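In structure tokens, the next block holds one chain alone, the form predicted alone.
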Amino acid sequence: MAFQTPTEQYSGKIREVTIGTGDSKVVTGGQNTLNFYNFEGTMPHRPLIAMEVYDTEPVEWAAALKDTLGDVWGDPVAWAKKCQDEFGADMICLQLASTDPNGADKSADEAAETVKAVLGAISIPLIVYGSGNADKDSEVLKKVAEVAQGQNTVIGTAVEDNYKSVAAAAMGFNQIVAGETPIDVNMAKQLNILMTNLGLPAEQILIDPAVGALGYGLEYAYSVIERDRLAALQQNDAMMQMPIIANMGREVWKTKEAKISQEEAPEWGDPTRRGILWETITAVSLLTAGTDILIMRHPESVKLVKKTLTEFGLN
């Protein structure tokens, strides 16, 4: 007798969200299983690769990324028209890292004047991601999605001390939001109930994990993407069924591993090529978990990971 591997059909499904618009829109989630579990469900978009941009020029970053960016670095909008016509990224992940109140604490109009550069600039859709503080980011977010009306970018993050205010700029200029929560199913759950209970369309959400990476945390964000995708698809959660974003190339290349160089690790090996595959296998593992945005940092990553996509059937 022929063995018959074992299927499971789930209730749930995962929703698609746009990002962007016209011929150049993005469409993530719809799928109805596991990902990459195609002999149970239907994967109809493939995951979505966002490469990092940073508003100011990086400090103490890894050689392997001074030698592939170092030319562009210094210029978010060149930075953002290489990633796009060069690396081949899905979208731009502006982070406005100097609005950080503890660094130079750049103004919301500045950061404003840097993502309408941007966006003139590339065709691609567009992310945008704040300093991480929760206060400042509220100010910086609102006066994103206003310069970016029309664009359906992704403004982020939304957090337990800002999401009224970043949900109501989405609300108000039709944006979408990035909802942060540390690696828990249940506080992922509660902030998408209260971003929805002010009236943000689920549809207009996408889950941010914060995620760690191999070596520093994968092993747990891993657990808790699987969770958070079997609640949205075996228990029919609602309030589970947002895409995932994970932010996982700043968790990468801030690891020893990724930037120890080989004098200092000789048995560690050639620390360029020991910092992509980090970054591969953080990101790999995470789409195996079940997520649908990877916002990625070399190159070389993302085109090892387009092509494990490729193997899989989805180009």
Contents of the next structure:
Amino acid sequence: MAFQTPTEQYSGKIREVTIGTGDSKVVTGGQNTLNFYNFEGTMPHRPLIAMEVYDTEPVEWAAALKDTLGDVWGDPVAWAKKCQDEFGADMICLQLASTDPNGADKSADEAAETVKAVLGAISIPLIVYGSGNADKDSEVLKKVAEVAQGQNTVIGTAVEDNYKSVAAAAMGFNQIVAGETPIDVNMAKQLNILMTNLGLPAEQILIDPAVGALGYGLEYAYSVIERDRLAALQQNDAMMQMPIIANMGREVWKTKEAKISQEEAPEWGDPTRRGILWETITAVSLLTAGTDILIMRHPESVKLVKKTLTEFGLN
Amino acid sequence: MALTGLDIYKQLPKTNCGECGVPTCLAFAMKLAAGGASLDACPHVTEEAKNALSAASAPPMRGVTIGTGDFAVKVGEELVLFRHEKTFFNAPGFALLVDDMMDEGEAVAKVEALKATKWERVGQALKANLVAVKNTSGDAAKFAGLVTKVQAATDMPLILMADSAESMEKALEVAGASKPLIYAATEGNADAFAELAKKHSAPLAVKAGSLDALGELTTKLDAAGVKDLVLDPGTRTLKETFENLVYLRRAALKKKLRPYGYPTITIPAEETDDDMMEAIHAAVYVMKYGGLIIMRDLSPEKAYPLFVLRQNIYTDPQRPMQVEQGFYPINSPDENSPVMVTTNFSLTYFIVSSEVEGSKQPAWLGVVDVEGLSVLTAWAAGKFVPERIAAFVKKSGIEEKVKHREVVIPGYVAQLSGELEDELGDWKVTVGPREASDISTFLKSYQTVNA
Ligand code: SF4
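Having seen the form predicted alone, can you show the form predicted together with the partner chain?
All chains and molecules follow, beginning with the one already shown.
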């Protein structure tokens, strides 16, 4: 009895989204199969890794991060360049944490200056995330979209409370929007519908499903992303076919498992390898579920994820 | 394959005698289909019908148990390709690999260290499950010697890995009684290994060069009377193993192909020399679709994230994980430390407790049993309510642990504060932040009054 290989073909396909311009642009999406199922479909572009850069000096970050990033943090331009030149980042994700009204509350203009400086220093595409405060983000991202005009960057996140202004800024200055909804298939779809109804082209939208880290709700993110993907591929749902972006680095590195020292938790083994694996396993899980763009923090984790992609035949 | 009530009804006597405890055969069939009854309850069912029903109702993927007693590991019996369709049932067993070319003392020490590779998380034990002993030397006596030592050093079930029937026979003389997994029957040794498996009633792994050949071998072994099989697709790269695991799971569940209706075994230890990549291969097989996972290195910093991943992926999506009700001390609190309450949804607990920990402020975190719902959901469902919170605080013994009488509730249920104060009598209720991320800021400025 010859084994009939039980392959599956899907009717749907993930939309291709181009980020950046000219020689340095990258393309994500385009696959007509689940991630890593390239044995039965095509995955024309491998998943991408954006490395995080903060516009403020990190406090209380894990020793494993300080060892490798400590020399550049506090200087977003140097940090971004290091990620590009030394760590092989596909993109930079600038996190404008300093604009948080409950924190340093830096102005939109100040944030825009940082964006300009980083853009001037790197040749890879840029993603800019606000502080997560919906009101402030709509103000900040508008300014960011303006100063990044012509760069085809990703701005985010657009949420239920600010998507109109964020989408308008993206349309006005030709940027891409990461739309964020709290781990829910229907809400993700709804936000995509609302933004496209405003006139934002579907090719300028990414889905950010607000993922949790390993041990902190990863299973919810995992299943929601799988369901997003099956809706896109099996049901050919056009409003679910946007590539998925996971803002996961910060979720991983705030867990105690990723940052606690050996003295405090000897039973958990070597803290550096533990933190790196906590991030890498979170990343690989999100990729397996269907993520296209990972926002990551530790260069060793980035290296391991790239190695994993290579082993899957995705270069 | 799940049978419908009607499928079952067709096989019943249709006399409606009622001896099964329900009035009609149809009602009994419905109950059976829903898993609420056993066919044995009907004294009149024919042998023929019994066979037909049990064959048709056998799970599409067989469950296989390795080992005996408390440490036995059961894998297989999975019903879905994606966990959201129902749930994944039997979490993969992690095995540590030692071989007979290693220094014997070192091998035994490695096995003994595994006893400490164990943690508790959300009331569940996270631990390694098996020890794999490999006959790399090809020497039967040497192999049996190591198996003897390993068996003495651990209570975990064993996976015996040898190519020659002679080595396997010797090892089984030592360990056969505790139902180890015999690894592996191949085209070359299948007859001899089948005899050994039957003799010791032990489960048997099957390894072949292609899925075609694998199906032929399992068919042959099944016909020879060996029923408890585990499949090794034989590939040793991440890409190919992943592909084969997907095909095998589909063949078993979607195509209902009996020759492939068994759990799988994966061996990251043989797929890479890089210890970090070994963990990543294992992670991929936890998600898709490894039954057993053999690792050469299970140091805690690798094992812990992998076991947490396994717990996450094998959590029933319909039944959120719950934390046991009670007060949890965080950062060594004393009699003046703040008292906070939240719900027993594991995710809520983890996020809140990690924020409190991160704040470096001591606190007593009270977890109220609301059947595993988050704060807002539990409040909406009428479970996170003043009576229940008050009863918990009063009975928890926290009044002996702190001098003050002040409790912090989540900001999302601020509206409960008045009624909760009435219920609690001498306690004052303070409304905390809505979002967990603001807990640190809150605690740093918060002081209990009597402190
Ligand atoms: S005992 Fe058997 S025959 Fe009698 S009602 Fe129940 S199912 Fe029908």
